[in-house]
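As a starting point, one isolated chain is supplied in structure tokens, in the form predicted alone.
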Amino acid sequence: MNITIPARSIPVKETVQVLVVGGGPAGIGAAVSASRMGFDTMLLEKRGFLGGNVTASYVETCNYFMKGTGFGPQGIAGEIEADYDRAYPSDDVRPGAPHRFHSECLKVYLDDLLKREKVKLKLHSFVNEALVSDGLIKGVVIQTKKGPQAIQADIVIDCTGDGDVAFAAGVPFEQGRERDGLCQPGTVSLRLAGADTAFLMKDGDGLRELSRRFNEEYRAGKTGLPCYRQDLPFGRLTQAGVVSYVNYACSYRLDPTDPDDLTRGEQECRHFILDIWRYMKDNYPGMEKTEIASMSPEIGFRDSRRIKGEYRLTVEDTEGRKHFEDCIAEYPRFYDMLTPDPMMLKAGDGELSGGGYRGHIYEPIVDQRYIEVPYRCLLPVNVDNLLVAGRCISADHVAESGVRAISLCTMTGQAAGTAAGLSLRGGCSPKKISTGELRAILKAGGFRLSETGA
């Protein structure tokens, strides 16, 4: 059954020249860089707060898997981390760790940097219709508690992860698995207070060998739980006893894009925690007198929609090495997808060759190998005007799972952001701005990229 809602008149609230649809990584990359630019830029967030998984999830650790690799965050990435550090540095007492937010501190940080860089923001902005006329976005439509109110920018930037603008304006997608369509899973993180952090530490990085402790045990059969996990992956840990995340429930066979699988999905995962917070508790030296501090305040994903693109990034190309005169980032050769079938969780060795398909896929760096995102990922076709970054741009399922990297998001939306400043300085189309001048301000911009993507 289909209801028609009738004509309705919306209030242009405001114009800008640069609109930018989702405040996390990639989102804040693409905002500060289009205001560098010199534009008129507005970020619009669906949440009460900036960060995206970082702090809607707790992914405070979230460039792990480049710690003493000789690679770091490039661009805008770089920058926030090395600011942050600065401002807030780091209560994590775990030795040898790699760099890790502390979610409720980014918040602010994110709030101050944008005021810096000159940022119009509005949260509790959440679209879900775009208004498209002759391939152009004319404007976005927020939901708001006053109602509807539109949004109108010249270029508009997608950093929603779920490519919520481009499927409003029909941009085809892919989603999940080629074969059936199946995500990886969702994910509500635990954050932990009342740990003995001298009792832990005392060895050495306790929490790193409850995690081992762990898999052995689920792999053995020994836990009892219901959730299919096992890995146990612990954030921060602090002189207070508080452990920043846990890193474990997860909920399976879920569309991200579907509410009714979202409520699934949230409940599944509360359940979940309570379950690993009692087994840690009774199996655990260290984490007897452990609370809940607080669950994560929304489900995380690791991929949903992918939007179809001027071109398609395969893991092909990224295992090929293949080189792109468009290139706009190189970033370490690394994958990182959960099975998105719980029945094929122990199967595999966590190698490529699974395909997503032979339980999950791990590849950390090797050496100095990199892949190249070219920018046309980044142009969804049938829309002019519009730009994609993030883990949403046009790839398939095995390589997203490395270009979803949260500093790789970040430096797609920086892409994505300077693009738009030269499409609107040179008063052209994003597809038809020069690549090479692109290419030359993300170089001056921190990025690396070599000659032979030239």
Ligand SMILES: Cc1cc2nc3c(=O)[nH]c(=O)nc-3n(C[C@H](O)[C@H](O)[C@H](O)COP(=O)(O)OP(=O)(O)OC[C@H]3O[C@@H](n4cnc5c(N)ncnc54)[C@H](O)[C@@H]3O)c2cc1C
Given for the second form:
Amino acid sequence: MNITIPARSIPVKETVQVLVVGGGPAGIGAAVSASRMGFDTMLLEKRGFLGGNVTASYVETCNYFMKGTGFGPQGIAGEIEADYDRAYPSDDVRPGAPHRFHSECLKVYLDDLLKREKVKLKLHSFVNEALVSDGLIKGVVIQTKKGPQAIQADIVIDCTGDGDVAFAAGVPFEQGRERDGLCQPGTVSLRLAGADTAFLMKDGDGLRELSRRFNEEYRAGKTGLPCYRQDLPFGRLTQAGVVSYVNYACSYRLDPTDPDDLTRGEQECRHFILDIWRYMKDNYPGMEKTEIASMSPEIGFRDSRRIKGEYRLTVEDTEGRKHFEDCIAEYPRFYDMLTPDPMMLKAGDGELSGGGYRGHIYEPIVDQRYIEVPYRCLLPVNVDNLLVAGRCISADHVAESGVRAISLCTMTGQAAGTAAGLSLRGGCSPKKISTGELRAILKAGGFRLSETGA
Ligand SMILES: Cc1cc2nc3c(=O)[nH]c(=O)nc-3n(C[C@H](O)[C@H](O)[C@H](O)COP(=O)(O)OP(=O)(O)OC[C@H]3O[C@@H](n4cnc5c(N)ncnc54)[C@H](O)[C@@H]3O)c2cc1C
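Other form of same protein, the form predicted in complex with the named molecule, not the form predicted alone:
Time for the whole complex; same chain goes first.
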């Protein structure tokens, strides 16, 4: 059954040149780069803080997969890590990670960064309508306690992770696995207090050892826990006994855009968190006295809608290291896809050749292999002045499991923000800008981009 909502007029709250929706890794890259191009830029974020999954799901160890590979974060992502470290020296006693944020400090750091970079910010601004006419997006509608308000813009960049703006603008999309539309599981993360840091660290990294042990116990069918999660990754461990991130609770077969599925996922994950906490207390020395400090504020997703763009990046492209003349990011080749089928975990890890249909895919970085992301993946079909960045760009499901890497999301954001600036400067559609010029600016900003795209 449908009902018709009567047309009503709503206030235009503001008009800007570049409007970025979503304040996660991609949105930060997009907003900072558009503002640096000299354009009046605003960022809208539905939550009360910035950082996306890094702060909302405690994913503080963003680039764990780069450890020892010779690759590092590029452009604004690299600038942020270095600058953040100066402002907030680490309290982490674990060795070996390339970099770890303290997600609560990162919230403050990002607030300050956007102020310094002259980006206007509106938190608590949920966007679910786009103002589109004649193939152009004129702005968006935010839902506020004061009712809906319109923000107008010349160019909009969708960095919502879920492609909410593109969806509202009528852009076609894919979601989940090609065969059945299933996404990777959603996760609510756990933060613990009261770990025995001295004990855990007395013979090296005791948390790493617990992760290894849990995986062994899971595979041997010994845990007796209802959650189908074979891994137990941890974040920072501090002298104060805080384990900042336990990435365990996984709820499967959820549509990340459906409120009923989200409700089920949040509730299921909370129980899984209690289960794993009790399991650790009962079985793992050093964890006996832990308390739950917090559960992350909202269930987080690794994939969701992927918008239909002018080009769709495929696993064949990334495996074949396909070269693109409009390449805007070269990034180490790896894939990390939690299986959408919980039962498959019992059968062991999947392989890339299974295309996401045979279990969890994890392909680490090997040699100096890298993938190329073409600019056209950021350009949605049908709407001329809309760009998309982050995990919802145009890609197939397995390729997305590499594209979703946090620092790559900041890079695609940076490319989108720079492209928006070039489009405004040239008075042309983002689809018509010079990709040579775009690449040159990104390269000057710290991106590694091979001369010929080859
Ligand atoms: C538990 C977990 C562990 C992970 N581990 C890793 C890891 O170790 N390494 C790694 O590289 N990646 C990891 N990922 C994936 C990574 O976090 C994401 O791929 C990445 O954060 C995507 O960045 P993004 O900016 O595209 O989207 P997000 O981080 O999802 O940010 C989107 C932002 O947009 C806002 N938003 C959404 N919809 C709207 C709307 N309609 N209106 C206004 N604002 C909106 C959100 O509140 C959010 O702030 C993990 C993800 C999860 C959930």
